[in-house]
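Here we start with a single chain on its own, the form predicted on its own, put down as structure tokens.
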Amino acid sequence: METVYLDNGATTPICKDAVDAMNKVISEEYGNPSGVYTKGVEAKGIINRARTDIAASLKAFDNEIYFTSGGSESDNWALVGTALKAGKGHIISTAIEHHAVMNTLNTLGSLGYGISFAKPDSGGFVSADSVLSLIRPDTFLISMMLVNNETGVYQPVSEVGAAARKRGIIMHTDAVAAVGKVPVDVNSLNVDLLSASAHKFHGPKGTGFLYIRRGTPISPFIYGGGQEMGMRGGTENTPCVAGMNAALKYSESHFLDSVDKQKKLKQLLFDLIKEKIPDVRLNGYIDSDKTAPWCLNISIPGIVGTSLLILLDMKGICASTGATCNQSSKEPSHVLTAMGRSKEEAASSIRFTLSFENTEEEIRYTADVLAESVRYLRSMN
């Protein structure tokens, strides 16, 4: 096979209507959606249907959704904007958040707000008990994510979020692993402020938005001529925009059918490799309410998982040692180890993210591929 890709995590192949979108507007609709001309008026057009169709995706109003340059800026403006209008106190969050989160927050506890971290337990799910019994009175802030990118685990946002809302803190959720995979709705996940990105849901990388409940304190992330309901400066990405609305609607075609599918998949590559590979340990679930059907994260002991990705990638095959966009560190994976794994576990984890355009075939493949060099790697040991 010349390529099996099964890192749907990191990023998604766009899809053929995000592209013709975006080059429909790269060539005809090219004006400045500020202007007051006709070809600014058709670009505004263009933001504006976009933003009507991802506020009805999301069960939201069109003045919530804010266009950003994808999703660790808008986590960023989530977390920051809140702190700027509280001035002091306290956040609250969990240890297996992705970066951009995990280091903002670590940025706003150096300049004297109160962080805490609530901890997964070994599956990598965080209770809502575990997150609600760090709430002090100067607790203005919670940001859950929805789905971890690492282990597919599902995280209990509706239910902090309501206790949250009784208590006047403001509810934040990263939802890029989420937002194009599963129904999505602000109202019932109890969310004041939501991160999605683009190219998770076969759309354009660098765009995504941050959805903003009507009356959440927050401040303006980027000053300039004040685009974006005068919340983000800086010209709107027209074409990006454009091709994440279509992707949107792409993806969200695939919900139902794309579960079952993924699932059975998901189940069939874990039942290979347990056959073909002694000692595999399994970083979140496999058959439960609580994971994702499209995420698969196992430690294969003898092994150093960069060095099984090499070998894959020789065979054609793309995967992951987990959060794609921290892949140059030489540190652990912080949610393993936050779920109790070793620096040697944490090291050999593998990560198989797929998607509804996989199939059976790909992945009895990628089983044999992945047990041949495992068998390599361990006699090499």
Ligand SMILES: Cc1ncc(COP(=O)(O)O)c(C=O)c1O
The other form holds:
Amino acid sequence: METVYLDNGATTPICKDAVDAMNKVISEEYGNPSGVYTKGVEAKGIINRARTDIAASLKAFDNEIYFTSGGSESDNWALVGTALKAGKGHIISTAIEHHAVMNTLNTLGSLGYGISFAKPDSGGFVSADSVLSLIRPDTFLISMMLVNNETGVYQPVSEVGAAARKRGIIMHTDAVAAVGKVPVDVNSLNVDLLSASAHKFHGPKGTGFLYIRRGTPISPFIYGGGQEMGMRGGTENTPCVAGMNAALKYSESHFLDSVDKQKKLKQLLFDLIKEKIPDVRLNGYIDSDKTAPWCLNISIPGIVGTSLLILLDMKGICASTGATCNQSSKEPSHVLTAMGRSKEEAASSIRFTLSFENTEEEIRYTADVLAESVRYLRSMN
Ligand SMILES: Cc1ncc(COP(=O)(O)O)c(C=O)c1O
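In place of the form predicted on its own, the structure of the form predicted together with the named molecule is requested.
Let's see the whole complex now, leading with the same chain.
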């Protein structure tokens, strides 16, 4: 068996449409989008087209999409940009956010902003009430992710966003684990700010966007030239923006058309693992209305997740323990511990993130290798 790639939550293989679009821009359409001559106008056209297409996908206006260097920058901009405008006050988020949100909020906290984190239930769901009960008279921003990247659990962004709007509070969602994988509509979500990253939906790394609803009070993020409507200076990354636009089209058509297939594969993987390793514990939910169909996070008692990853890798299987960018950290997942898992349970977790490209054969192979590896590790204990 060749590589079985079950780490699509970490990153996705770039699709051919994106590579073709990028190659064309790199080799032929290399002009500076600010140039007044034909090559510049051509490059500007690529940026404008991507802005229009991405806006249409999100049901936004063209001038509400701002290109960034990825999910981390978009999150940083959303939080720091609104905090700078507000000057002081209180921000609410959740205890299960990605570190791009968590660490930015901790920094804002050290600068004097009030920060509160709502806790999830044991399945990783943060209720709207638990967020709304934290509102104070000086709350100016709520940041709640749309799909949790470690468990796949959907969060009630639309409900929180509607309540935030009634109170004049800005609503941000980190939708990095959602865009391209589930339908995302900024209006039905009731959000003012939304972060996305191209490499999560078969696009290039180091590229993303921030949706900023018209009229949202937010400062520019990079001071420089007048690019990105004067909000983010710097010559635009034309090849990657073109690649991201192509990838979003590719991903939406394939992901959204294959939801049933992914659900079946995820259920099959969990059923096979349960059969072979009866004491396995699910981190999240298996029912489809609470969780994204592509993410399965489990804990296996007595096993260290990172040791398991090495054995899986020896058999060609790519998976991860929690958030991949935190893989080298000795700390157990903050998401799983917030859900009430002990440090040992969190350290024994493993996450499989599927895509429409996976097959039943790969899932059966993975379950067999996993069971064999767990038997081996337990015998060593
Ligand atoms: C939920 C979430 N937010 C933000 C990020 C950061 O995105 P990027 O890698 O594009 O900086 C990630 C990446 O894993 C993520 O999963």
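Numbering follows the first chain given and starts at 1. Just so you know, these numbers come straight off a predicted model, no measurement behind them. Here the rigid core means the biggest group of C-alpha atoms that line up within 1.5 Å when the two forms are laid on top of each other.
Checklist entry - Superposing on the rigid core, does the Cα of residue 223 end up 2 Å or more away between these two forms? => result Not so; residue 223 is displaced by less than 2 Å.
Next on the checklist: Rigid core aligned, does the Cα position of residue 111 differ by 2 Å or more between these two forms?
Outcome noted: For residue 111, whose C-alpha is compared between these two forms after core superposition, the shift is less than 2 Å.
Item to check | Post core alignment: residue 257 C-alpha displaced by 2 Å or more between these two forms | outcome: Superposed on the core, residue 257 moves its C-alpha 2 Å or more between these two forms.
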